[in-house]
Amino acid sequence: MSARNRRSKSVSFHSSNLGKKDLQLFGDSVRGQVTLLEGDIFRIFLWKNEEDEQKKSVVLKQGGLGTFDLRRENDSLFLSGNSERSLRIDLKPFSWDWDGVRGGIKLFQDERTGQGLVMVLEEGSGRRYYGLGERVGRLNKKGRIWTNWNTDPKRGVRLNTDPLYQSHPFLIGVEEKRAFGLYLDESWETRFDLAASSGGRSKIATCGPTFDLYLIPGPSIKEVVRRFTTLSGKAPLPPLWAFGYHQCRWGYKSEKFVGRVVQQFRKYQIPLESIWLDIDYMRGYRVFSFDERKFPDPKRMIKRMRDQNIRTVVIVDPGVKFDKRWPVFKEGLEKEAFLKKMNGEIYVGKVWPGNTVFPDFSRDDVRKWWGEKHRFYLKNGVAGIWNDMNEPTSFSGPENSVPFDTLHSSGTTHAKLHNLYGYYMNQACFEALKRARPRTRPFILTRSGFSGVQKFAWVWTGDNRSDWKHLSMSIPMLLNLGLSGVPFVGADIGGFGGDCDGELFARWMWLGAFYPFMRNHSSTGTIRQEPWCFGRKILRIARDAIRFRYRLLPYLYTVAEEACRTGIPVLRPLCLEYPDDEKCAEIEDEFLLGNDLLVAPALKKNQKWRRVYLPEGQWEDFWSGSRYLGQKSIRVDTPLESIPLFLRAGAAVPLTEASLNTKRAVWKPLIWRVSLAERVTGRVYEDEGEGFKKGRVRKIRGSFRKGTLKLTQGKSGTTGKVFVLIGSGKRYPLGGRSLVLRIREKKI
């Protein structure tokens, strides 16, 4: 979207009419209608030409309508629903008050599309900005331009690079406290100016004929999220194994070669849930096909592999080979299922297979058609999808793109549908596998996507950088993934691009084993980083935070179950929990996983100490059992051989030990880390770990007060050992359904 654009008219309306669930606005250039969604969600929704009046929503979920009370006064309209939060519209020029976040929308000219909307916001002086989804940066987004179009950016993920990969044109607002969502449903070209520009606006743009906005209460930043992924849809719960380890790199060319690393993995007793095949094992990067003379045998290769519990997943680019003896070329030509140019003829872009063609996953037919080809990796055993380069990328495009004006089968244009592309190719992905193996949870990985994605797939944050920078950076990135309503997120561990050293790499080896999405990868020409590449030293602490994150599954896989209720993140900034706490509004050098732990990791080089916030309530440092009052900032030490952790007080997180691969959901033995408090309480979900049976949650509860800890489990009873571990000391074994211990309690 160009920013010579500056151009723009005011909307006006001159007349409304209310029907039974809806305003209607007329204008002389744009029409216009207000409706009430379930949760109190009011979508204003602006349009140009008559063909797009009708327009549905790809993304969400179509709900029903709620109705309101309307009242008038001269060129002002007011609308109520249940909530305290009512709307008011003004028709001459058009704007809209929602509860004192004010906005108009003008008309401007975009001049690769030939029309556009922006809205204007008003802005509040302490206002500030979370979501956006996979953005560089800080964790509050207000003060720069961001633009939603999916982008493989040349040079990489650098340090202020957007756009990235994905589009979420989801924003939350906070302001005095209260917090509300804005959700513009367009999957064109979109910027968001926060603030950037001038001080006193903000400019949400579109560079398409309709303008579709959502707007979300809270009041808190919790309740955003969770109406916001009601609407957009909740991520299902993933296979336990997907929480595990996983390996990759950019440069296993061989059966041999991952025989090799598999080997080491096991000599050296490191937990490994999966290996990743890059590009390296395609015939000439042919799509749905191993080189038969590198991978010789790839089924037999993956069962090997698979007797030992290690799973594959493969990569997956959409990209078909313009070779016409390659029977997916021809079947999809015969289909006529790849995008056409302008004049007709099929649009060939350059990609690893050199001439390639792009299918057009808009279509239901080309989608499951693409769908079914996935069965050749499953019969070869293929536990997992990775799909990428699906922005769609193109090497002789602009901007490394498939070209704005490139033809879908429906006469759109690739403007309108490019931001999609990627959600689309999930989408036949994910029903594909679960129309193959039904009984089995698919695991889909995505580079690109829009809003609403986490329905089919988890998300990495792309081509990174071994850089201490890009270690610090994938916090605020990950935080935001969640709070878009992305819960299963990660970066890759030891950064993809570049030479990583093995102080680095220890460090982001104990914060990638609190990321949902544990993967270790880097490209072809760095130099290598699996474990054992950096000295017995760093092999040993890699391996400590490797086994440190298996035992951590139950309460991981506990977090994760929440998040696919709730849509509430499984990693989450401090402001999400502590709304009211001033100071957790702009950390993004911490985080919480689920609502008991808190992280704050290393993220400099020779670091031996750092400042740690802790919020309201009590704090216990996880490793040493030291106790601290919250609500202030305290200092710890940073050893290479751990990372900085903490329990709050009156929380009893599952644990397990650590083993070489995760087997079932079922938690043997079960260990409760306890920290003491008046109250405690804690949960753990358990259910197979794959397929659809429904799962159990067992509960703990008990209290601490003068000396004595008393602690009852839950009347689901219990399928092996539990065990009760109070600091670091010794486990106490919770035989029957109580346990009752007299402990001194340290001081403060």
Ligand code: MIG
Contents of the next structure:
Amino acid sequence: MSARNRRSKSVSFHSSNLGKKDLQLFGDSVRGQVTLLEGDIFRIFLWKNEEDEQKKSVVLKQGGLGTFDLRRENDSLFLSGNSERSLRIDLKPFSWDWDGVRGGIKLFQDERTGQGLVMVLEEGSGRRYYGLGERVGRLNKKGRIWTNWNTDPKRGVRLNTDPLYQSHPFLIGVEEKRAFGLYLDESWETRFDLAASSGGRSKIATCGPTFDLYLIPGPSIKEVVRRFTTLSGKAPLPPLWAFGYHQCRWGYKSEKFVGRVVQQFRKYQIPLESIWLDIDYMRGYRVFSFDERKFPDPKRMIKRMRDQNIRTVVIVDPGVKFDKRWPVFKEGLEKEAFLKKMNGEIYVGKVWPGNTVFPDFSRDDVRKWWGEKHRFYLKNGVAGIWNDMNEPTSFSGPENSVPFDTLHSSGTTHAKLHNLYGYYMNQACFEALKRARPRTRPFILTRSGFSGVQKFAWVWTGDNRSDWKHLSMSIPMLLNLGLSGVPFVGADIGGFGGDCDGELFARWMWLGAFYPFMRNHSSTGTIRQEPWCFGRKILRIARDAIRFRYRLLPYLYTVAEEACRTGIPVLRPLCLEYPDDEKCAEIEDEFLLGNDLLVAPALKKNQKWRRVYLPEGQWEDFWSGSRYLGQKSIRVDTPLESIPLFLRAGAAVPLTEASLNTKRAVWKPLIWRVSLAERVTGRVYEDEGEGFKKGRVRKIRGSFRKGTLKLTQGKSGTTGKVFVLIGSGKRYPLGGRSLVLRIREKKI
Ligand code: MIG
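Given the form predicted on its own, corresponding form predicted together with the named molecule:
The complete assembly is shown below, putting the previous chain first.
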């Protein structure tokens, strides 16, 4: 998208009218409407043509409209709802001022689409930006132009690559400790120039014919995220097994090969939740097929693994091989399900199968048809689906994609629907899995997506590299995805492209033990990257990291359940929990898991130590039990065998013992790791780990005064051994429901 050498024109309205629940704006070339939505979110909607007047969001749930007060003064209108921020609108030229956040909107002509609207935001110097989904770079997104155009970058992800696979036109601004959100509900290519071309202003542009903007009040970042996810949706609770350790590689090329991988896991007693089959399993890269020679009996193979509690996930690419004898192609042809060119012929691109055609997932009937095809995998015992290449990638197209003038069956161009292609594909898959297995929670992983994709799928960050910079970059990338509403995310552990080495692998496995999604994946043509590939010492370290992950599951699952209810992500930047601490604002080499654990990984080669900033309160070194006062940075050693990890004082974090795979989310034993403070609290969410029966919460509360710790655990529906673990040391059985202990206080 480019506005270069094109004049832009301000938007003006000559009159306004207050409707029952909206404010209508009338101009010569542009019309507008302002409404107030649930959560005190103002929607400012501008359009040029009558047909666009009815534009509805595809991704947002919209409840009823709220009412607001309106006051007029000449050409200015003052709107107020319930939130602390009120909205002022000037008609000539059109601009808005939302309690200090100010913008105006202009028309311009994009070179490709011949249309476009751009919002110019005035910048305060101290403003920071977060969000925008999956991005390279720093946690604070200010100072660069970011584009939303889902792309499979030809050389994979590099340190500077933009755009990437997903589009999240959602921004969180923080200025003077007050946060606000802006969501531009446009699926066309959009561009966020955040004080990059000019320090004094940001420019947010769409190359479509409408400008659909949501102003989301805070005042905290948490509140913005919460409000935004009431619109864009929350993730459904995933099955427990999704939080286990997943093993993948492009190149698990036959049943025998997979069998050997599984054997090694068992031989070395490494926990393993699932094996992932990449495109190697297909016959000539036909989706919904197995290669009969390499995978002669997939049902038997998958069952054999399942009998050892190892699940199987398969990759699904949207492109269908152009093969007149292939039933999937024939059916799609009959249904006219595939994207077409302007001249009415089917668009044929190039992907792994060679000549490839693309289903139009924006159509209900196509989604249904595609979804039903997944029964093929389910019949064979497959547990989860991995949606790849759904930007969609077409190797022969511009920017590795389907051309933007390709047509969807509604007559709409791909330029408008491109960014939603993956979103719709995941919707098709999710709804199908629910239909086919109503008592099972769907598990889907996707590469492409749009705001709201969390309703259907988990997200991994695509083709990273086995490189130290990619290790550290994964942190702000996953954090901003979380702030954008997507809580279940992970990067390929060990790195996808390039050759990993033992040291990097060990570091990445420990960091990955804290990713919401923990999967080791690598590309064909790179050196093997399973836990035993780097010698005995690294094998032990990797196994310890995975075992630690399994010990952490009660806490992780509890935080995950919270994320599904509230929208607050699993991985949290420090600034989310400590908004008043300026020092936390841009920390991106440490993060919180929930709000009780702080993780500060080593991110450099040969790193022997690092500094860790600890926020307000007191913190306990998880491994040694040493205590530290917060609002200070400390120096910690970073041995390869482990990861710097801190526990918030006053927290009781639910843990369990390591095991080779997950079972139910009912923990036996349940181990409360307690960090002493005057008040101690903890909670654990438990359920079957699968299905839709209601779960329950166990709480623990207590106090620590004058050397005496008193703890009481709330009633629970289950029995089982419960322990309390203090410091790094001793475990005490929690007989009955209460425990009283005399403990010598440690000095800080
Ligand atoms: O063109 O299926 O990001 O995870 O291993 C490459 C092969 C296609 C890209 C995915 C990667 C996967 C690979 N795929």
